[in-house]
Amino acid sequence: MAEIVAIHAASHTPVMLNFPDAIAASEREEIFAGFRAMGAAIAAARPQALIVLSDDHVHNFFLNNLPALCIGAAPQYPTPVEHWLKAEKRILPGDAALGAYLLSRLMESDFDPALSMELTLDHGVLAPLELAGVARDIPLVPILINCVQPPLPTMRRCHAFGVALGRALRTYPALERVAILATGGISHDLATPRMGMVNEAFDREFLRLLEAGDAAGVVKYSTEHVHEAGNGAEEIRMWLAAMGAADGAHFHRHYYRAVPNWYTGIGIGEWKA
């Protein structure tokens, strides 16, 4: 049976790759060092597959077909879908068998995720992998959670999905070591007058509740206050799913900084015993 050997979470924004010089060199190096440390920790855990919890920024899906949850089950994934992203066009390896297994087990747990064998991944997946230095190294199973267009899955549902995901991974017989990377958020706003405003108070309280291990408190706070942190803050759903999968492991915040010139509150952390 598989062991979940690492569970990490990190913010993502294309601005980190496209406009790195928009912030001071000292701040940039601090943030990039945090991503490199995350990548080193993932590599040191020696996972045979990496589950990436992210969202699709209206690239693979649109209003004619917008699943709340989608599991990738392809042998490989082209990326990035954005022609403007300053990142190497590359093919990331996938683990189709693990993706199919998760789909089956999660349906047995009363979730109904969509399945895709033709995802082209965007910056939500590629940017953190690129900065962490592990892009192309570990077979992926992308799991996309709708954080873009209402109706969105509830915060409670996303946490429960993570619990079921963790259970499913721990029963997988074909691998011994798997890891999870949740990526998105924290506070940011896109294409509104608030773009560039970062709600540091929201971010710090969200991280504090994660550190306290208060799942009910995190869900309640996220549900009641996410609207104060910008439309991009809806991506904290991935962090809640990772918390569920962690099965009570303690969350360690490794880094946080409000970065208005990158439009985002940048957080990095992990769950471990």
Second form
Amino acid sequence: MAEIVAIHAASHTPVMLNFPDAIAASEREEIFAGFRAMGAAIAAARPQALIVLSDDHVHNFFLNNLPALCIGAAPQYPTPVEHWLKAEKRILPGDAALGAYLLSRLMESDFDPALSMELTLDHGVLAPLELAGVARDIPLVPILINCVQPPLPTMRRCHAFGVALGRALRTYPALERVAILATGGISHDLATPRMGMVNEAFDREFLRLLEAGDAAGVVKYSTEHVHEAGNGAEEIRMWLAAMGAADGAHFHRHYYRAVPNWYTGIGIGEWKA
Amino acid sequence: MAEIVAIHAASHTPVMLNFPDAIAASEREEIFAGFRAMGAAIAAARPQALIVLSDDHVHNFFLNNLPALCIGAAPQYPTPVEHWLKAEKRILPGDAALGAYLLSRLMESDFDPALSMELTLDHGVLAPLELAGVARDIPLVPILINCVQPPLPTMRRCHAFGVALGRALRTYPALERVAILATGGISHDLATPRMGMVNEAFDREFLRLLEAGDAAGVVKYSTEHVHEAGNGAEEIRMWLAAMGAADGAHFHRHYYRAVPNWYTGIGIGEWKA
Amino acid sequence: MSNWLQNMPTAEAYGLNKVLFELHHKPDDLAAYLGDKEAYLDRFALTGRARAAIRDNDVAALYLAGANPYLLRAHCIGIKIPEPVSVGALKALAGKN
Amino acid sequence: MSNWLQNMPTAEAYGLNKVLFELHHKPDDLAAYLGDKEAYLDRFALTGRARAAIRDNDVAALYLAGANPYLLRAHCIGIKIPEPVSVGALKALAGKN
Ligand SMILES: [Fe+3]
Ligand SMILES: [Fe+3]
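I have the form predicted alone already, so could you send the form predicted together with another copy of the chain?
Below is the entire complex, every chain and molecule, led by the chain shown above.
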């Protein structure tokens, strides 16, 4: 049976790779240090596989077949899919067997994830792994939640998915140590009249509720207020799923800063028993 | 609020269009008469939209993004996708608004269907509509359940999906009359050493349990015995979903014949209050 | 207030988004588009409004017609619309809709 | 007894099925394949066994390597393997695995 040895969450944005200099060096170093600390914590937990909860930014999936939930089960994942992303092209290792197991178990648990055996991962997965320095070493299982094009899965459903994911992971017989990284959000907005908005009040309240450990409260707040925080904030679904998987473990906020010049509220945190 | 004015189920196979002469004329006419009677009943119920529960036979979807459940929300659907199917190429009307409504409602009801706004429908939808003579007139909402490539949604889940689908339909404010056609199965097997097998005993027991109205019994029997009835029999998932949508209405078996030369057990039936 | 103009893409938005998707995800499509816009757009079923919005690089019109924000953003980057132009066109809509 | 040889496609089966899918769903692919099989198969990442099974129209080997039954059936129709040959090759496996 596997133990979930680490559960982290962090914002992502392509800007952190493409235009790191859009913010002051001191801010940037502070943020990059936060990601490095997260990577060090993940590495120190020695996971044999890493579940990455993220979203596909309309690269692998289009409106002809747009999954609400998708679980990757490939032995490897080329990345990045964006030709314009400033990141080295390479192939990340995947744990196909764990992906297959999670698919089956989650289908038995009354979820309806799509299967993918071929994904070219985008900045949502790559950027945080890159900054954390753990992009090459740990076999991945990408789990992609639709946060990019309505109709979107409900906040409640994403939390419940995380609960079921945690249960499935803990019964996985083939590994002893697995970790979860949720990436996305927090507040930001893209390609609308509000582009560039960062809603610091939303972010701080969202992180406060996570720290309070009140799952129902986080779901309610997310559902009722996400539209005040921008279309990119829909990505808090990954944080809700991670909270579900954490099974009551306490959330620790390690970092937060509103970074309007990166168009995003940058949060980093961790669930620890 | 919409009323579900007709719920039918029928087997499908490309052979019924491609090689109708593979069976005796008397059998064929009997079967075709059964489909025409189904079409007449659907037409007489005057539905404003028709939900077609079927599966995609690895034409629209591949293993890079294979949905467990997918709801169509397009204004039209070209068909058939199979260049080798003996059917006139044409474009069937779709009810995009109803598809969109069902997607949202089913996501709120804790299902995770994929969205599709562009599908080229295959024989699974087309063949029964064609034989029933109702292919052109009624706007469709195709709902595709993965029956063709494991991991497959559980039988229990498919029944529950049908229950939720029926509830969603009955609360739809924009139409008054909708109908459901489930297509697929019953026993058959394709491209394995058992190809051509028809398990008449399985089919008769499956239909008997449907007539008995014992949902839990049908789910249990389907789960435990589908592997005796061939990979094509996985398509009974559509019958289970229709049973769920029927909300306790009584199932009437209108027709059954084991048709080994069409590689399929041909069943036709209807749920009526 | 909503994060989305459309809770479900319209058929018009589907066609528009399909152009943006194919243009940036199929090899050769961007070159074909830049070489002959009209011929490239002839490949798709588009409303007149959607076609004009794409052809004229009208970022505000693309947004209003239901362009997915990620596809719209990638398109602006991919065809090198300067950031002040694309973001400016969007911000000029604030309060108007 | 199971309806499926593989409860989850192997990586080998993925590659094999991708060839069958693309061959019959992309315009021009079938012509390219029939024109020069080896060159066409070079486009894909395939195990030696999967590649040989496709190249040799070895229906039994395709089945055993995890070809999806619908793709395998469509392939047999698409490249015109006579029904007695394709079904015969499968039936000859009965009881062997
Ligand atoms: Fe993102
Ligand atoms: Fe079928």
